[in-house]
Amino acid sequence: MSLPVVIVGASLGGLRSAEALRRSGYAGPITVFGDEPHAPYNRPPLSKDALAGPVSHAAVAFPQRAATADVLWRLGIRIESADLEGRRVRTADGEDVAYRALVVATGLRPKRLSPRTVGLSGAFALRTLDDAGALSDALVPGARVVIAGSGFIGCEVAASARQIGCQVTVVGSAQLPMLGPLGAALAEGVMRRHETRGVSFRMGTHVADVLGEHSVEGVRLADGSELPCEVLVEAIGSVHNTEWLRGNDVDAELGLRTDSAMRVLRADGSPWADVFAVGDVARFPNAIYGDTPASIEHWNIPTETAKRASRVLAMQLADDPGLPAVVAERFAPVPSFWSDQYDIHLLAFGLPAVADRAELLAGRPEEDCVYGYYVGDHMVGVCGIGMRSEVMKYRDEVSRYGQVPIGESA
């Protein structure tokens, strides 16, 4: 029997990679390793509806298609290390698994305020189904909740907790919540909507210390003030899960660097022919925004990168003569994200965070509205509260732009 394609990460990216390999004609063995005991599931609901009641895997699980019925799912097994030269990975219990090709889909994990909060009762980070279940149990009416971090996860949890009846304070280092991806005007509008529903904000500061020896009793902010609470949610960002690749010739400092075919790169910029990365863990060049590799943590990117990597890999394994032409194709997935907070429905395309200005395109800032985000005269993103059809009109305009390297404008 031939060696399998090994996919590390039973995530959305891992699932879509297996599906896309089959669609691309690869019929050989596929083995997927996941460190959680659960089959792939949808993560966005974990900070929204899943917090309002009992959290079940069935409610968020992705359907398994017939094409991947023969995939070997090895769940609850963590991959500890890899030998890319030797084409093998090692599990935490010491099993060596040889592969024909490797797809890295290990994604992200939440940053924590300090090592101490990991084992502190009442302190939570939110990434997995089990995280959501534990947090849901703690969010009871009247509970005092402090959320460290004012990005999308922090604000979604704030909305969910407030609807349950918790007392909620959001602490953020920026001047406005979700400032980077939304821009000042839209971010201010979203904050005002939260405030009318009873959420308090402490912006321009951060949680400097957590009070309580065995369980959370409160937090101390950088300005010296203290906020009592029984529940602390840490939503201060993410870390790429790449430690298991240490010792190999890869660039994993800010995500696993790849070329536009999603092939993992060596330090000298040459690709590993048989190693690919997809989803949040990958740092790849998007032709819309120039040649600068970047990790784009938007919900559609795991699917787009999985399709790209699997097509290239399947052709490579089949010795398809058309492979060089496919590798050279322009890869330009339009990033997209959405967020539901109360009756606020946000939808965006592109990367508003790289813009140098925003312009109101439709509606009113205090109501449903749409903003366009620009570098010079070129639209690099669009985001709206409601008005979904209006937002959709600008998707193609965002996809046409290709001259702004990510990170050069903010």
Second form
Amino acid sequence: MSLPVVIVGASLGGLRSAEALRRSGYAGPITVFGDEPHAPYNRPPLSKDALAGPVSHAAVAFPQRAATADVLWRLGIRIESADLEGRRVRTADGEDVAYRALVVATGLRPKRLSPRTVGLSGAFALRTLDDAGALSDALVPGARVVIAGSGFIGCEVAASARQIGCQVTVVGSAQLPMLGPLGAALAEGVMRRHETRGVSFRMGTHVADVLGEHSVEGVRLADGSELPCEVLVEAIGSVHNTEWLRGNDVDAELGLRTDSAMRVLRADGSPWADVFAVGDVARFPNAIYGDTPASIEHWNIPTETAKRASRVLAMQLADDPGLPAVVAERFAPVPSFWSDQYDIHLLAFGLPAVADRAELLAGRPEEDCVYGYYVGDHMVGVCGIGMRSEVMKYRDEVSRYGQVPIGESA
Amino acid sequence: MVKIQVDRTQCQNFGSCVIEAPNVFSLNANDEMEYTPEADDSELDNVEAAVDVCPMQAIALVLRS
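Same protein, the form predicted together with its partner chain this time rather than the form predicted on its own?
First the chain shown before, then all remaining chains and molecules of the complex.
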């Protein structure tokens, strides 16, 4: 019996990796470790519909395909460490598992305001199904809710909580919510729509302190003002889950650095032949953006990177002579994101966040509209409220190779 | 033959499927998704990709010989 391909992480990236290995012709054993007790499920609904009432795992679970029926899912097991030279990983219980190849798909976890809020009654972060269940229970009509963070998760939770009938205040460090990805014009429009529905914003500040000893009683902002609340949602960004790879020759700063074949790189830039990273945890070069390595935390990226990694890995395991040619192929997945807040349906392609200016392309800012985002003359992103056919027309334009180098934290 | 089913209660007309399998899925003038419930075997890879990328996970693939 040959050693398995071990996939660490049983969410979208891990699932798609297993599926794509089979599709790429690898028929050997696959073991997937996941620290959650649940089989892979879709996370985007968790900040939207799932907060309105109890949501079952079945309602958000990804369908399992026949091709991956023989994959060994070891769920509820956390991998604590890895020895890449010795080709093995160790579980929290101390079990050593040897592998033939390793796929890192451990994703992100929410950043917290302070160690004190972890486990504090009334303080919530949102990443997992269980997180959503706990938050959903706390979002009752009339509850005073402070949301720390004004990005997509913060704004989606604000919309969901408001629709439940909570009193909602969003606290954000930027001047406008979702300012980075949407640009000022669209961000301001979306903020107005939130305000029309009764959400309060405290922008240009942040939560400096959480009040309450045994449960959340309020927050103190950086300007000294206090907001009483029963519920605090921490939506201030994410941390890459790479600590378990400590002690190995990898570059895990701002995500696990890979080459364009999704092979994890050593500090000297040479790839590990048998270690891959996919999804949110990976910091990979994208040919659209001049091959600057970046981790892109959009929903379509785990699927795209898993397909790329698994194709390369399957060829390598089969000693396929075509491998060098495939590794040399350009890898240029187009980032895309969407967000639903009330009846506002945002859809975007590219990376509007790296733009230096935005331009209205269609519609009216206070209604359905489409904005283009530019660096110089290059369109780097397109985002619309509604008008999906119109948004899609620009997808090719924002997908051209080598447009603009981006910063490493896009 | 590839047989396709879309859960209309889930579909929100994102159009991600249109990018992956333009011969099977399209957006009409009202930005509503339309699709052909049966497609040639040659569309299998594209339809599988469409299933994968659907944000609402609304597309199901039923294979027939």
